[in-house]
Every structure is written in structure tokens, then in C-alpha cells.
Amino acid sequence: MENELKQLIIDALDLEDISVADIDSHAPLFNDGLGLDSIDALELGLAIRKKYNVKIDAEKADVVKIFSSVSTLAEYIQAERS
């Protein structure tokens, strides 16, 4: 699931210079980690909704935690799908 999600991030955000192997599952997606911003989060949220039929509500209190890493994002998607 994590590698699939990494590929989705690369494709959805057109990250041409990054491969699945370059993304650490536990590294932050924003700021010092992958360096994503709020626009990237919106695009990624839409891509996740399309691919997995899982909506991530930006108003949720734990949205920052959900988007903190590939690992936490994968856990959330798997929990919502089951």
C-alpha cells in the first residue's frame, strides 16, 4: 500500500525527479521532508478520493496527523476502506 501511495503522490503532483525509492515512508510529507505545500495537499486529497474512494476532510482535527507521512496516510486509507 505504501509504495502504491508513493507512486500516486509522484503522479498526482508531477514529481519528475523523484522515484518511489526516494520517498521515506516515515519522513514528513511537508516542510523538511518531501517539501509539499497546502496546494499539494489538496491535489493529493483529490487523487486519494479518486483512487481509493476515501475522503479526507480538511476540517478534521487530526488532518495534520493523517498527512504527516506516507505511513500515516496509508494507515488512514486502509482504516477508512475497511
Contents of the next structure:
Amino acid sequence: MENELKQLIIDALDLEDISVADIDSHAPLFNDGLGLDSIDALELGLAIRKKYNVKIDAEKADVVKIFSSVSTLAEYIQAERS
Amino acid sequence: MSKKFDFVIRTWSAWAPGFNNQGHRQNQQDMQTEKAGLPAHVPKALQRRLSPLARAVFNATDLCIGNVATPIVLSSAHGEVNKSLEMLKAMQRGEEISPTAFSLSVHNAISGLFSIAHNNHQEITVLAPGQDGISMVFLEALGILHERRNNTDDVLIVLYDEPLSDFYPSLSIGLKAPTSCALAIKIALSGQGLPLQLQRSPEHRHDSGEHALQIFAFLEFLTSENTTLQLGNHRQSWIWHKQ
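Having seen the form predicted on its own, please provide the structure of the form predicted together with its partner chain.
Up next: the whole complex, starting with the chain shown before.
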């Protein structure tokens, strides 16, 4: 699941120079980590909705925590789908 | 006689297939196939957002910007309206719109990327001058210089356009851009450089073509021995004189 999510991030956000192996599941996705920004968060939210049919509400109180790393995102998606 | 505006072109640079950076003509056969390269100094996270037209703008401005951030006035007839068309088509197919595509489709998208990439916090304006063509960007830039807004001595003008989708009907002034192009011109009220004078003429002209063609006309004016350029569409026209 985590590797699949990493590939989705690479494809959806045009991260041409980055491979699945380069992304640390526990590293921050935004700012310091991969250097993604708020537009990327929206784009990733759309890609996740399309692929997993899981909606991440931007107004949700814990949205920052959900998007904090590949690991937290994968956990959230799996919990929502089960 | 209308008021005359004196100014100086400090430096200029173009990215246009068929011309090299300083406007010397290259083989015309290259015109359709040439694509602007990726500017190396732009952070990776931003590079992926640079469309071919944005790359043309970044390449043209690279040789003009210098070390001091100046106010910038950009001008484009249609910007990247082709992106809006693609989004409308996606909506028609019932698809959701990409937030990234939307953010990059607005008329000032390239100027926003430019501001981030160069950490430029000066006043930045983007015009869509319609039939008035490239004269309006000069008036806006001269206004900034005369008001001494931002305490600036220089203003960077950036003209850019790309071919419009065939979906859109040609205006009566027609003559769309043959290719993507960008022209950056740094101007000042005085000092070293090429002295020019801009003046409005009551003469109505109908032959100057759209903004994109006027960019090429100005590039030709800069690189040729011609001392005068007159451009206009339907309304009054404007004359640039080399002093």
C-alpha cells in the first residue's frame, strides 16, 4: 500500500526525478520533506479520491496529521476503506 | 501633437524560435520545433510547474533581470487560455479539474512562478491588452517610472504569447502567433542604453496584427536599422522612435 501510494504521489505531482525508493514512508511530505506545497495537497487529495474512492475533507481537524507522511496517509486510506 | 515619452532600453533579451537571445535571426526552419529549456536556477519543485510558455518567459528574462529585483509589467494577449479550454473539455467529460492545472491557468500564473523563483517582492502587474497590443505595457511601465513607485529606476517589461487553439475564432485583426515567444526589456527614464521615444498618433492603422505579432515586430525593430515602428489596431496607433 505504501509503495503504491508513493507511485501515486510521483505520478500525480509530476515528481519526475524521484523514485519510490527515494521517498521515506515516515518523512514529512510537505515543506521540509519532499518540499510539496498546498496545491500539491489538493492535487494529491483528488488523486486519492479517484484511485481509492476515499475523500479527505480539507476542513477536517486532523487533515494536517493525515497528510504528514506516506505512512499516515496509507493508514487513513486503509481505515476509511475497511 | 500628443505628449512624447522619452525612455531608455537598458537591456533586452528574447526567447523566440528563429531568433537567438539577442535577437539575431536563425534558420527559420527551427521555428516550429524549438522548445525552451529548463532554467537551471529554478528550484526543482517549481520546475515541474513550468509550461513551455513559462520556460520561454524564464529564458528571456534570465539575461535581463540582474541582481536587483525591479517592478515588472507583463503583457500577453491570451496568456495560457488553452489550459482553460482543456479544463472545460475535462468538465464536459465529467472529470474533476486538477487543482494544479487550475492554479496555472490564470492570467498571472507565470508572474507568480517568476516571483517565487526569483524571490521578487516588487510590484508585478500582468496586462491582457486586447487590440491595443504591446503599447499598453510601455505606458504602464512608464507610469511606474514617472511616479517613482517602489523608488525604482528600472522596470522590467515582459511580453509573451503562444499560439491560440483553433477552437477560438480568429478576431478580425487575426494573424495569430506563429509560435511561443517571450521578449524581456528593461527600461529606465534615463541613463545608458538605447534611447527611445514613444508617442501616440491619431492615425488609425489596421495592419499590426495581434499582440503576438507585435512582439515579433518590436523584436525586428530592435534588431534592424529601422528608426521608427508604428503599431495600431482600429483605434489610435503608437510610434516608437530610436533617438
